[in-house]
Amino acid sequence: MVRKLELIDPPFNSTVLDLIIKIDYLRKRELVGSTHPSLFFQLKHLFHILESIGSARIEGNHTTIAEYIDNEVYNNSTNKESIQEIRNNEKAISFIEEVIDSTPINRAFVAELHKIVVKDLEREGSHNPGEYRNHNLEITGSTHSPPDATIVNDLMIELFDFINNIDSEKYDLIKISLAHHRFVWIHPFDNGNGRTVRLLTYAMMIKMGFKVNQGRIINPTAVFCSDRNKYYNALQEADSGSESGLLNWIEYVLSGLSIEIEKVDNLLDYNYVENKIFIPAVKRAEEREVLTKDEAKVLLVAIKNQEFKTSMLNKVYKNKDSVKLSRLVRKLRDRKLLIPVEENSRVYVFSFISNELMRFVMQMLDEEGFLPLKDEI
């Protein structure tokens, strides 16, 4: 018998209620930070990469962070499909952020997510991208048997009605958690359901007030990919349909979200970012001879000031020829270690996306506890 999809009221003294209050405060808190927007959104891009690797990892993709970086920086990929799967997820995240403010969460939206997720894949692709499955299936490693294909459409209509129904704000986080479980329980597509539902969760969070374009980093996949077995066990407990099983699932989701949101919000504090992430990353790159002593010195000036001009080097290199300094800056710019704050500007910011420093920034984020994936980077 299919359990009706409906909201749950957690007991007054429950951990779930405490978590709802805490996360709701974080959602509404004004995001004011000292980190330059360009640097902050580079960090945000790194977290999108981690989300994409983590989501693929849950489904059996074995690409490591190091392998992904090697592909992005040096184009050294030996398994194109595994990299394509991660890139598809990145594209889907970008799609969500571009359209979510003006697009309802409905069948067309989820179908488009699914098409992006499975595009150009064989092992992790789909026979009918964007279309609900027309056959019954089994989930590898799970005791759950998804409902008959003949009722998938009706169940998805119920799910979208549930998501879009106007309820009190206090139910938003419960709704996000229950919608995630229900989607996985239905398993509407022939493949790619896990990747699609984690993107749906991201979309719902933005829709419900976690405004990424205003400086919020959300890494919901970290909740699920840090312990794959815990994720599957929590889903399986919720599959019983019992109120206790569903409340435990909600608590699992919200506990992880609370930790992740608080953690990544620290990246708005530039004093923290500068001293714990950027400076150690540059110094480590210098130690590994990825940067020369002079290159590291210039980048440290850029990091200290956030917005950098060549003239700032006059205090550091009092006796160095200005032409040589300009050449040094140009070299860093050509390697995309310095990027202009806007087109044709001679004001630059430190850059670590798709260049040699990406690995070292990732290492420092890992050492500070930001990475849910335990890899050798």
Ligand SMILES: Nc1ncnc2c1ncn2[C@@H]1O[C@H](COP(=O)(O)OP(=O)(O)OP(=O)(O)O)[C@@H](O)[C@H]1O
Contents of the next structure:
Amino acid sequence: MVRKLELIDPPFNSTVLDLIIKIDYLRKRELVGSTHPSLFFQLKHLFHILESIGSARIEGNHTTIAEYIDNEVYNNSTNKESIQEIRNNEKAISFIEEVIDSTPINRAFVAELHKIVVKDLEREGSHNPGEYRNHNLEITGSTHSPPDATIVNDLMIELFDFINNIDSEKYDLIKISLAHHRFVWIHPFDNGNGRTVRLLTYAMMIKMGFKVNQGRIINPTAVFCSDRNKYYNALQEADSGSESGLLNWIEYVLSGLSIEIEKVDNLLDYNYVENKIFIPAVKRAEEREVLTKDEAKVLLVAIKNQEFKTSMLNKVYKNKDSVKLSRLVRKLRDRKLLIPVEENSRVYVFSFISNELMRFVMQMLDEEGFLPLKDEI
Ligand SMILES: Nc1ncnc2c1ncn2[C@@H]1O[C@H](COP(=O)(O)OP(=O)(O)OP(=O)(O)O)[C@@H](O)[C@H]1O
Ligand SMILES: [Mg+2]
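Shown: the form predicted alone; wanted: the form predicted in complex with this ligand:
Let us now look at the entire complex, which starts with that chain.
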């Protein structure tokens, strides 16, 4: 007999309850940060890349971050499976953000996620993208045997009912955690279940009101992918279906989320971003001769002011003629290290997406503990 999927009530004195209260507070808090929206948006983009690399890596995708960045920056077109897998994940994240407000979380939605995730992959692909499996299987590295293929459809119907049932908001985080486990416990697809469920968790978090689109970056992959053994052990505890096993699983998910949310909220504080990420990144790029001394100097002015105008340079360069300064700015603009705040504007912001500085910004994020993976960049 398969255990019925239902909510559980954490004891009042449990860590799970403390975590729910804490994360709920973070969910409701207004997000007004001092980081310029354009800069924050770029950071968010980097996090999506990390998210995708992390999610792919868990099943042995050994693409290094550096390799991926080279692909992004220098457009080395490749059909390498590992890179394709990361691209797929990024597409799935964009898809979620585009449709989530108008799409219910149902079979069609999950099927679409699965299709995007396994697209054009062989080793990590699927024989039936978007379709439930019609054979039984085992999960490598786990002792759990997923239920018989004949009942997968019914179990998935139960899962979507569980997700969409209207319950008090206080259960949202419990629901998210239990849905994650139940999904991979069912293992509806022949492959790609892990990647799909991590995206499902992301989608559910947005639906629950984590304002990712307006400012908060959450990175559920970091929760699940920073330590694969911990993730697998926690899932295994939940497999038993016992109350303590399920509560331990929920505690595992929520403590990861809570750490992640706090860390990422730092990025709204421009003082932090400027001093811990941007300035050191530019200085390192200068040391490595990716930037000349003057280029670095101009970028530092842009970073300090967030919105940059060429006239700001008059203060730092008292004797330089304005033609030379304009040329310097134009070069930085051509290299996309400065981008206009809006089309045709002469006001610029510092940019580090898909250009030579991306790697250095990533390195600083790594040194500040933001990367879900240990890797050389
Ligand atoms: N004991 C377990 N109970 C339920 N699910 C588990 C258990 N152990 C592992 N899993 C899940 O199975 C996933 C692996 O399944 P599958 O190979 O279909 O997914 P994938 O996306 O191809 O791989 P990966 O998740 O490794 O990237 C893991 O990511 C995890 O979510
Ligand atoms: Mg797999």
